[in-house]
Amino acid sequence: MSQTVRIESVVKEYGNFRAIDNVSLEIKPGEFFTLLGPSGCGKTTLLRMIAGFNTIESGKIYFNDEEINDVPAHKRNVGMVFQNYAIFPHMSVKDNVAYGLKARKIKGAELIKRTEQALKLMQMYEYKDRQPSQLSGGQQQRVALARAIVIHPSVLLMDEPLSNLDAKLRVQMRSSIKKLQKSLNITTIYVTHDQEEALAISDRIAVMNNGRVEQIGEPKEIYMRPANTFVANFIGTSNFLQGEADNGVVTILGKVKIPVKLKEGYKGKVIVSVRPENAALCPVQEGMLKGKVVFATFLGDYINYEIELEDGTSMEINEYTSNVDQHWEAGDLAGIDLNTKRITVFDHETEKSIMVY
């Protein structure tokens, strides 16, 4: 049975290093929560710290309304799915996936009829008599994964579990782990810095910096309406512009306004995030910004052009070419068209969201 997961004001230091820094959040029975952030934000160890296997100086963690800070890693009935598959090298693919099964006494025709189901679930079955040093990196994944689930658990956490597979393989992977995940209706706490992964796969994300959860929301919420210029930066990719805000106006370059909805009576200076799909060329027209074309890179669905604007402010934009009749070629001075209704506009000190929506 599924479980809430709650994490409260938790803390875990190293010595002077504070790497969760009262971490507070809570994860719906059955969902699909994605810890994501780079390389040393402290995501690893928080999913370590629920799986119980780090310490947690202050704070409670909860499964239900059970708290678990002092319940042993192997009396919280959670599957692991670690970056390296950890999966035993001398022990064949079902002795691998039988493995929990055996630690928790399961026996006999029990234990062979959980074992085959997982096996087959993660279309393994066939394989099941061949050492690890047989398999492919995706076929290891899968032996990791069915040992996993085959305890039943009540929570499933994975570590950048694809981190180690090609582009295309890791595409594949993630779509079978989300469906699997939505079949089994397991709580499951997923790790990874891959942003595209994370929007993928994920019901809601979590994005981490220092210790600390920047923005917790769906993808779509997190990708369009970032809370703060970490979150808009790690999450895509985003143009920041320079501007003005005085009564609902934001000047851009001290030339281009736009009408914006922002927090009442906010005045003076902002920082304006452009996605590179929210802007687009044209032929240079008054009160708009212009530059000129440095890069253009053919990508096949789209052409990316890097535009140097006239501050010398560098700006990515990407167009569609099944949209667009005119492409553009370095050295060609445009104009840009942007979309204000997708742009985003952060204090200037505090690079917090002062949008109204």
Given for the second form:
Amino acid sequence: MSQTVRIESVVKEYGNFRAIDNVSLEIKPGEFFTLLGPSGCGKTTLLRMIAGFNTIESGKIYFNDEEINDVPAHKRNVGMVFQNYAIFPHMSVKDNVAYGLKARKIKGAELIKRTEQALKLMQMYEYKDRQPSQLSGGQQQRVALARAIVIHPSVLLMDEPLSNLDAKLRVQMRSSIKKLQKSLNITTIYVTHDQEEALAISDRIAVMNNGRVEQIGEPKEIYMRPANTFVANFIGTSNFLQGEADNGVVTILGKVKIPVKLKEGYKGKVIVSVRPENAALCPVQEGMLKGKVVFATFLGDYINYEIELEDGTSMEINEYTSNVDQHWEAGDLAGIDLNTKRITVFDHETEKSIMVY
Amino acid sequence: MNNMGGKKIFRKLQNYFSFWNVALLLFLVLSAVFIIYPFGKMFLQSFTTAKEEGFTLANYTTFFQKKYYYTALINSLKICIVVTVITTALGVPLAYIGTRYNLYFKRVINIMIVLSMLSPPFIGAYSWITLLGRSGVITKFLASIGIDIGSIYGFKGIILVFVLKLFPLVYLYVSGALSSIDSSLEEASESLGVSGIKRLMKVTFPVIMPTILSAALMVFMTALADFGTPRLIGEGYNVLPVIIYKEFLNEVATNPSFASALSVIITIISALVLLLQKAIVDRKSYNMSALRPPAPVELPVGKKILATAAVFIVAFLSIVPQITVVVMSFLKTRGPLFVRGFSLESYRNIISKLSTNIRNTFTFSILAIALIIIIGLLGSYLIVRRKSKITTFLDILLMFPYVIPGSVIGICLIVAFNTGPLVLTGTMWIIVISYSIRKLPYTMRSSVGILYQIDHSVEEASISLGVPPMKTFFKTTAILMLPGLLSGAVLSFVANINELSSTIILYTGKTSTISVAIFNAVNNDAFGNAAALATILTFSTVISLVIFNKISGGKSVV
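Since the one above is the form predicted alone, can you give the form predicted in complex with the partner chain too?
Up next: the whole complex, starting with the chain shown before.
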């Protein structure tokens, strides 16, 4: 049932501006695939090309083995969930969900059965006779989902579906979306700018920037092994420190030496990325990075420190409240203990990862 | 493989001949036939004469050399400027009083103002003649106690009628703007130490200035285009639409090209005014939607009575024509004279003699409205949702008749469809076409406005659920547009049943309308019939307004 979506060297141009610049992807059957990136990176444009609302200037998109470039949107059999839900305001909840089935000439008992099934699945059955204006944002979201899945789409497309919900509801909805998707086993393409959401919900993520794909991988891989500084910075937070690499050893600030597995024989200036949770503050010791605590923010489960290193670089460090005994205060001088197994090293020029895992 | 290639070509063709492309093509053809061609032909004709061969400026030189003609232009401009200044001077302060203070009878005042704005100006002219004219009711009464109010014919009368008819326009526009200023703006000014009159001059009026200017220019254009008022109450005072009418009727057999030249001149003036308005509004327009509109202030009783009186008197004067015609329609008449006692004689008369006119007015207006709704619905969609150079061009084309006075549209259509492949002169269709293209811009603007408020993704949702684009449009966006579109169309309908300027040029015996009958009745001193017909129009206008209120959920007319 579920389909493969293959995107081959796709280009979208608005005048001279390349909104999508030669993107290739392959999304596996039943996979939950996320396009993640800052606003303007082209993720929604690409989604709309798959849906058929944007033309494709060059390249090809396939559903399984069928090229769909010239298939009009209404014949692509995709389910789409929009950022603002796009519920038909002049139809009841039930009629919204039945809409796509009627378009497929499904009538009578079958129509009612499938509509009610979808509504029940989304826990909206009791609301079936309501008008959209009587629903909350979260409820409209559920109707939008019921409407998209009831047609048994080949592909489910979601364009920032959670961005209009409040924080708590967002977390609830994302796990119910994930469960729904797994139980129905629909190939799903999901667009978001929220990296936490992407990490939580996806089987795989494509991180996009300026119309290009920067990295494709599972959430863990993208977080732990970012392909370049953009990904390291966009997913989570990263501190970037200047360094030199020579013969498998990276030197930071001219004195701290860390052995790292780099590409064979790599030598030269590098950028070392350290996530805030991969460094700890400790009493100052020789041969260690050290810095002054500029600001300490107590956030309950952890404390966030802003540290100024000797060369003036600013660095962020998080320490779990339960893991540490000593709390530092602004003005304190502290040593910085790096978790060297978790650092990533990038070439200074290309900003691409030079790690060997 | 071959089969797949065929499928692909078929799909490409399908995309090319999609519903919206076909609709666009159709609209372009229609506007070429009914807008570009008539106006183009008239324009070209203005450079010809019956005597000379080929291109000539003779018509234009005649215009600027003969006093009779250029005086009409000067008169037109004089009237328009004076009317614009007075309506603005009257409308702005009254609108301020009306929106910022609690008045007695506010609802009644508003109804009077809206009603007088929507009723035809020639009824105003006609009523004031019956009240203040040579044998007017008031004139005679005053004469009997020895007061001579002098003649209201000519310049004075035209100004009186136009001011009372057009001040509501300024009033309604400015009231709208005043109640969409967020109170925080004025509060900010007060907190910075600028209050009272100074605040009014430094904050409130500058902010609504674009609205005031657009209203003023609307007044200018309406006064410039109107034919009935100056014709009826102006007597010898010639203005452009009147001499266009005279020239055209006098010379229709021999030389309509001079009327064409006059039409070109008046259209150019009108277009210049519109361009000026656009330039001002585009440059200095503040988009505001008040989160907290200013609450009307409660005045002490004495001041409240004064404020109410000021607004009420002007509003009442502007509705006097409607009251007059309704009352007169039930009076006994003998020729031009009203005699004591009430009767339904006038109604019996018009039903026996003029039922065709009544039927025509409603048939033509309903047909025109049907066309306007279809074109407004599809046209605004093309312009908003399928933005391209071609649809922008279509937008300009469809808005163009807005600047053309009714009498000019009439002449354009006659010039174009008198001979040639498509002869429409003398048929009802030429009037229906005139009504449609002339009043389309109003509905167009409002439906474009509505469309911007409707979320595009509703349509995409429908398409992605498997409903093709055309069907999607009718099942989603069209239904959502309908309330707004219909309320705009009701206003176009009101304008059409009251239309005189183009009808007077296009009608024949069989296609005469109520407005034409009123015009002729007044000219023949059949005041009773005119009053009864005008009452029908007033009554229809009121009913339309009630319908408008139902559809639009009580939002104001402007």
